[in-house]
Structures are given as C-alpha cells and as structure tokens.
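The data below hold one chain only, encoded as structure tokens and taken in the form predicted on its own.
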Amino acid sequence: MKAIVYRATGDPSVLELVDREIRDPGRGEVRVRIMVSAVNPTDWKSRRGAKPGEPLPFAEVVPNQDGAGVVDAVGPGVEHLHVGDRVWLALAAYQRADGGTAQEFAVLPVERVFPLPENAGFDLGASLGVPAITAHRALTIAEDGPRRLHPGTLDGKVVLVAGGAGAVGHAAIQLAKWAGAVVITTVSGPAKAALVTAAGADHVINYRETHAAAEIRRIAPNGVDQIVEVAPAQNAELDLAVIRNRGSVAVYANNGGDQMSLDVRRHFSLNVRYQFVLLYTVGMAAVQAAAEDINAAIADGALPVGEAAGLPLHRFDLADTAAAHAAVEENIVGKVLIDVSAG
C-alpha cells in the first residue's frame, strides 16, 4: 500500500511516498481503508518539532490524526464495529508509529473509529476529530454549564468564539447553535465574516473596525457566558472585559504567543473560569462523549461543511501531502484533505 511517512522532524520537504505492508489488526484493533485525511495545524507542528532533525520515538511516523474510510477488517474482541462499516477517526496518530491516516489502510484501536452517520459523507468525516472533539470540550466546561451537547442544552447561554472562521471556531460555532447558544464571534475581515455568518453565528464582530468589547457588550449587557478561545495572549483583555461572573474561558489554542498575563484581582471578583483543552490528554471518556454528541448533531444535519457551510474544502492527493501541509502551515483559511483511495 501507499504511505507517507517521515523519519526526523522538519519542513515538509521530509514527507515521502513510500510502500508498507497492509498490516493485520490485533485485539481490540480494526483496519480502515483510508478514503480521505485531513491536515491539522497539530499535524505539522508534530512534524516539524522543536527544531529539524530531532530524533522520533519510532524510526519512521505516519501522519495525520484526522481521516475517514471504510473498515476493512477487524481484530479479536471488537464488536460494535464490522466489515464495511462507514467510519471516521481520531487521534490516530497519536503514541503510533503507523496509525496516521497518510495511507491507504491504517490499523487503529477500536476506541479511536467512530461509525459516520449515513447522512455524513468522508469529506465531512476527515473534517470532524481534532477541530469538532476540541469545540465540544470547550463548550461543555462551565461551571454551571451542561457536560453533554444536544438541542436546548445551551438555550438562554451566550458563546463568544474568537476566530470563528478556523476549523475548530467553525465548529464549535455549529455545535453552539445546535445547542441553543447565542453566537457572537471575531474576525479580521469580510471575507472571513461571511464564512462564519455562513457557519451559523449570529453577530459577527471585525475586531479590526470596531470596538470590540464594547460591541460584545451592547449584544450581550450581562456579559457572554462562554468564550472558546483561540488567542489568549491577544485576547485576555477583551475576554475579561467581557466575561459575565462565573463566566468560562475555555483555552485550546497559543495563537499570539505562548505567554499571558491576567488580572488576579479582577479575574477574583468576577469568579472567572479558564480550562485549557488539549485533546490528546483529555481522557478518552470525554472523546467518546464527544463523539456521539457530534454523531448525533451530524444526523440532524447541525454540521456541514463546504464553502457554503463557511468552511472552504482544499483537496489534496496523497503524493502531494507535502504541500497539503505546507497550505495548512501557511494558514490557508479552511480544511485541507488527502484524497487517499479512490470511491
């Protein structure tokens, strides 16, 4: 079979076209039949590292945590999953030397497949996994918020999204509304603006012609009552201008800088929350979790994507995944996908 794999880290010129054996599942492990992968900014940062050339804790990595395709075969002790079934995955590449779905069949354990909604097809699928577990993570932290996402549980709730028009703003913008939140989000231009409006939000605020906080505030006088933030170098002051009492920041992202500084004082008087979201050590209970919230907001059709659904699709062959990576690292503005196999 087709793989890429890289063998140091670097740039993505260290990317390469190579032939593997298709290898057997084990227990508890299923074989995907990789249809389309996705590129995540994670994705390159894993590959490019600290510095290039550092050394990999396996000889060589496949990349991509992102994908959907088909089960091909499955392994002793798996049972809600079978041959045929229509999947999308996370995580795959995670702690694996050759579970990244840069390949046409990548062997992953069962808890990291997730059986796609027959509405869904594997365009949809590669997009889900680190942007949709990520947004729902950030929109179920609060302190007197709900833990799980469906229709009503946000109702009467207020959710800024910094950013909105990235791959996790644009789904947590989905999943806000499909749970009954308000949605106000910032962006730094038109273009931008009318994909988020596309994506769902219902106030949308250039922080580069307005003032931003106090536009939030004329939305929402009470303040928002969650913020999922993608900048929290650039964005601390806003957030706090803006935060209710008992508000929740919920962190995934260091846009802007790796160091922040935070009024204790105010922050104190405001009972202000901030959780930080990765999803890698988030536990996998609140994945599963995740994952059939999203399932469920993909059967009521809460989570398209596409240009027209704000979030513009940049296709990819495999061979090409260098330069799939090297669009997403240059901040191209929607979701870059491997075609793997062909339909």
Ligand SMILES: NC(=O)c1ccc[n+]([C@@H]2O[C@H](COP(=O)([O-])OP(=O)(O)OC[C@H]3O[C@@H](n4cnc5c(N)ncnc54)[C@H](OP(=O)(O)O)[C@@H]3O)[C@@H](O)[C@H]2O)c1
The other form holds:
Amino acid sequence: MKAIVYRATGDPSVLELVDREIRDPGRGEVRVRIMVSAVNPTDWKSRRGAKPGEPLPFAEVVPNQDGAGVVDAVGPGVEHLHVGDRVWLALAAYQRADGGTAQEFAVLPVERVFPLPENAGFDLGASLGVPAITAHRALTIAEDGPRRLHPGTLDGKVVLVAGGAGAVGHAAIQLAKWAGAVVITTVSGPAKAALVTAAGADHVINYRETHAAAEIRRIAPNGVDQIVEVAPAQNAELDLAVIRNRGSVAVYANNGGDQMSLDVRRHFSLNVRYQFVLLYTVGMAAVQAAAEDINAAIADGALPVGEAAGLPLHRFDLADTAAAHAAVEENIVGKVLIDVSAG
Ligand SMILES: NC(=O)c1ccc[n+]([C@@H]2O[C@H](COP(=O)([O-])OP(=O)(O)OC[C@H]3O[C@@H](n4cnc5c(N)ncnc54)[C@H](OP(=O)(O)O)[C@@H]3O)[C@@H](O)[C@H]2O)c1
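What does the same protein look like in the form predicted in complex with this ligand, given that the last one was the form predicted on its own?
First the chain shown before, then all remaining chains and molecules of the complex.
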C-alpha cells in the first residue's frame, strides 16, 4: 500500500511517499481503508518538532490524526464495528508510529474509531476529529453549563467563539448553535465574516475594525457565559471585559503568544473559570462522549462542511501531502483534505 512517512522532524520536504506492507489488526484493533485524510495544525507541529533537530519518538512516523474510511478488518475482541462499516477517526497518530491517516490502510485501537452517520460523507468524517472534539470539550467545561451537548443544553447561554473562521472555531459555532446558544464570534476580516455567518453565528465582530468589548456588551449586556478561546494572551483583556459572573473561558491554543497576564482581583471578583484543553490528554471518556454528541449533531444535519457551510475544502492527492501540510502551516482558511483511496 501507499503511505506517507517521515523519519526526521523538519519542513514539509521530510514527507516521503513509500510502499509498505499492510498489517493485520491485533486484539482490540480495527484496520480502516482510509478514503480521506485531513491535516490539522497539530500534524505540521508534530512533523516540525518543537525545535530544530528534535528527535522523533519512532524511527518512522505516518502523519495525520484525522481521517475517514471503511473498516477493512477487525481484530479479536472487537464487537461493535464490522467489515464494511463507514467510520471516522480521532487521534490516529497519537503515540503510534503507523497509525496516521496519510496511508491507504491504518490499524487503530477501536476506541479511536467511530461510526460515520449515514447522511455524512468522508469529507465531513475527516473534518471532525481534532476540531469537533476540541470544540465539544471547550463547550462542556463551564461551571453552570452542560457536560454533554444536545439540542436545548445551551438554551439561554451566550457563547463567544474567538476566531470563529478557524476549523475549531467553525465546529464550536455549529455545535453551540445546535445546542441552543446565542453565538457571538470574532474575526479578522470580511471574508472570514462571511464564513462564520454561513456557519450560523448570530453576531459577527471584526475585531480589527470595531471596539470588540463594547460591541459584545451591546449584544449581551449581562456578559457572555462561555468563551472558546484560540488566542488567550491577545484576548485576555477582552475576555475579562465581557465575561459574566461564574463565566468560563476554555483555552485550546496559544495563537498570538504563550504568556498571558491576568488581573487576579477582577477575575476572582467574577468567579471566572479558566479551563485549558489538550485533546491528546483530555481522556478517552471525554473523547467518547464528544464523538457520540458529534454523531447526533451530524444526524441532525448540524455539522456541514464546505464553503456554503463556512468551511472551504482544499483537496490534495496523497502524493502531495507535503503541499497539504504547507498549506495548513501557511494558515490557509478552511479544511485541508487529502484523497487517499479512490472511492
Ligand atoms: N489544545 C488542543 O487540543 C487543540 C486542538 C485543536 C487545535 N489546536 C490549536 O488551535 C489552533 C487553531 O486550530 P485550527 O485548526 O482551528 O486552525 P485554523 O483553522 O488555522 O484557524 C486558526 C484561527 O485562529 C484565529 N487566530 C486568532 N488569533 C490568531 C493569531 N494570533 N494567529 C493566528 N491565528 C489567529 C484566526 O482567526 P482570525 O484571523 O479571524 O483571528 C484563524 O482563523 C492551532 O494553534 C492548533 O494547533 C489545539
């Protein structure tokens, strides 16, 4: 089978197309014929390493955490998935040398493989893992908020999604809307404003042209209940200016800076909760819960992808995985997908 591998950290040129043996799934594993692989920022960050020359945990790594395909073989002890099932994947490459989705067949623990609802295509399936599970987690950690999402669980809540035109932001808008929230989102320009409107955001604020805090307070005079935050250092003052008493800020990224400064008294005066989120170590119970809710949202038609739904898709062939990684690394707007197997 064809697979993309890298043997050292570095720029996209370390990615190489090779031929590999297909291996059989072991106990508790399934083998998936990958139809579509997706690239997230975490994939190029792992490939590049935290610093130049950083060693890899394995001699050879297959990249990409997210993908969708068809179950091709199941190992002993696997009961709820069967050969022929359409599935989507999460954390495929996490702590696995050969689990990544940039290959024709990936063998994965069954806990990382979820049935793809009938009304969902492989493009949607490949777009879910990192963005949608992270968004679900960010929306379910508020003190007064729900632990699970379904229609009605965020009724009466105001959710602020920072940078809503990003992949995680897009999923957060869609999930929050599906669950009943009023969604305010910030963007850096008009093209992204059009995308978040298509995604379903109720209120869009161009933070480069508007006094964002004043505008959010005008929309939500009592403040916002939950913030899904991609750039905490940049937005700490804004978040404090708009959060309501016992509100929560879920931080899932360090875009715009690693260090932030918080006014202690003003935060404890408002009983603000900061919750940091890292998908890799959030725990499989949270991942499983997210996957179930995400599948329910898909069944309701609430998580579409594509330009008309606010998330443009950009396609690459497996042999062009380096270009796909480069596109994400250069902050392309939308979702980068790789066609792995012919349909
Ligand atoms: N903790 C986790 O488990 C987890 C999970 C998923 C993703 N992440 C991280 O979250 C970040 C976003 O992921 P994504 O897939 O949503 O990426 P993406 O599709 O590239 O979107 C990133 C968005 O962040 C916004 N942004 C705000 N401030 C920014 C800044 N200073 N520099 C660059 N962008 C800025 C941009 O919107 P505007 O231009 O409108 O500001 C952009 O649309 C990445 O750093 C990723 O590694 C972490």
